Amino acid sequence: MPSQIVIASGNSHKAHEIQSLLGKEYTYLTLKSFPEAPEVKEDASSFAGNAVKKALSLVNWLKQNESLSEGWILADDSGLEVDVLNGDPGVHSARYASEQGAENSTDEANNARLLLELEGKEAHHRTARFRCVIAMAQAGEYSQPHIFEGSCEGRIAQSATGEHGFGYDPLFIPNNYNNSFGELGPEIKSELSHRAAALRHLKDWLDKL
């Protein structure tokens, strides 16, 4: 049983996310335990692409600095799929809106050019999914990661609401429900959002170990 995770992300939001999912019995660090960690360039044509290359590089950094040699990284890309957008804005999701793709935007000006890209359309045309790939990578050994997945299905709503989550979370709106997850809260979230289906496959795996 692993005792030490690193996540690799600065995002507080998503550290905070992933921490309440798996539990008390591990130690967490992030990349903000490891500041002079090189930034990942997230070029991959695919969330499995991405979150595969952050935690190797992770791996290999840390291997070279001596600064970790048990536990395991964490790795996760996710993002939004919109049916009618051909899966847009998918690995681009964090930079949407971004006029050179390159840097990350933030989730109003994303928010904004997705409504702008689905005006006039109806809900039948507003479908979409959330999906998360999270690579777990054994640290000091520069292997291939093991994978898990998740998604949550819902559809895009005609404006944002509530005043929970972030990312596109005032915008979806999950199926079965009514209201997006900005306006569920972070309980009912937990229980559906892509994250937690990926985490829940996750902890199942670590949980045998």
The other form holds:
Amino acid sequence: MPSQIVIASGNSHKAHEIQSLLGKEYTYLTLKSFPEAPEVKEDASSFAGNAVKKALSLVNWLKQNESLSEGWILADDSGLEVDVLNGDPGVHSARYASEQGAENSTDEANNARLLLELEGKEAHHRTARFRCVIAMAQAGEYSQPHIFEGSCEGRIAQSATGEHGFGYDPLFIPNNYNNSFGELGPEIKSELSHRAAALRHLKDWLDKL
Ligand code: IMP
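Taking the form predicted on its own as the starting point, write out the structure of the form predicted together with inosinic acid.
Below is the whole assembly, all chains and molecules, this chain first.
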């Protein structure tokens, strides 16, 4: 019987990428199966802090509700760091265009704000990286999650291109390529991405258990 992983995310793109990268050895659930689970305020100052918060919040809630006591809870916190913006949008990536910075904003609005912030900057001033931190917690146990990290270096395009992916993918050109993740599509993204790198570390760790 394969072990079960609950992906503590309501972002279907993220959940889909995680499932296809980790593979069929596991069965998966997402937050969609637990609509009553409380929303987590992602107010930590680091990706790791938010990933741990999301994982432990769900562990705790599942425990209290006796919904699940076996398997793993996987939380991914990720975002984009642009060098010339001193690492912004960083942990604010999902809500970069939001007025108060509290609510998530649409991908289109976030991309538009980023392009505005970088207006007039040439390619060598548009260097950036995606970062992903995964917190893996055991269901039923309120103990410190295991952390796995990955990053992907690249630059921000002058305009959005491509239909694949989500978030900043239409603006992010990985190093050694001339096209955005939005254009390159899932196969290439699954080799190069920050999430793929973090999940490779996680997979190695799971394989040794
Ligand atoms: P989180 O759900 O709080 O981790 O927010 C992640 C945000 O970072 C997303 O809403 C996207 O804007 C951005 N992001 C994270 N990973 C990716 C990716 O793989 N492609 C594009 N944008 C991403």
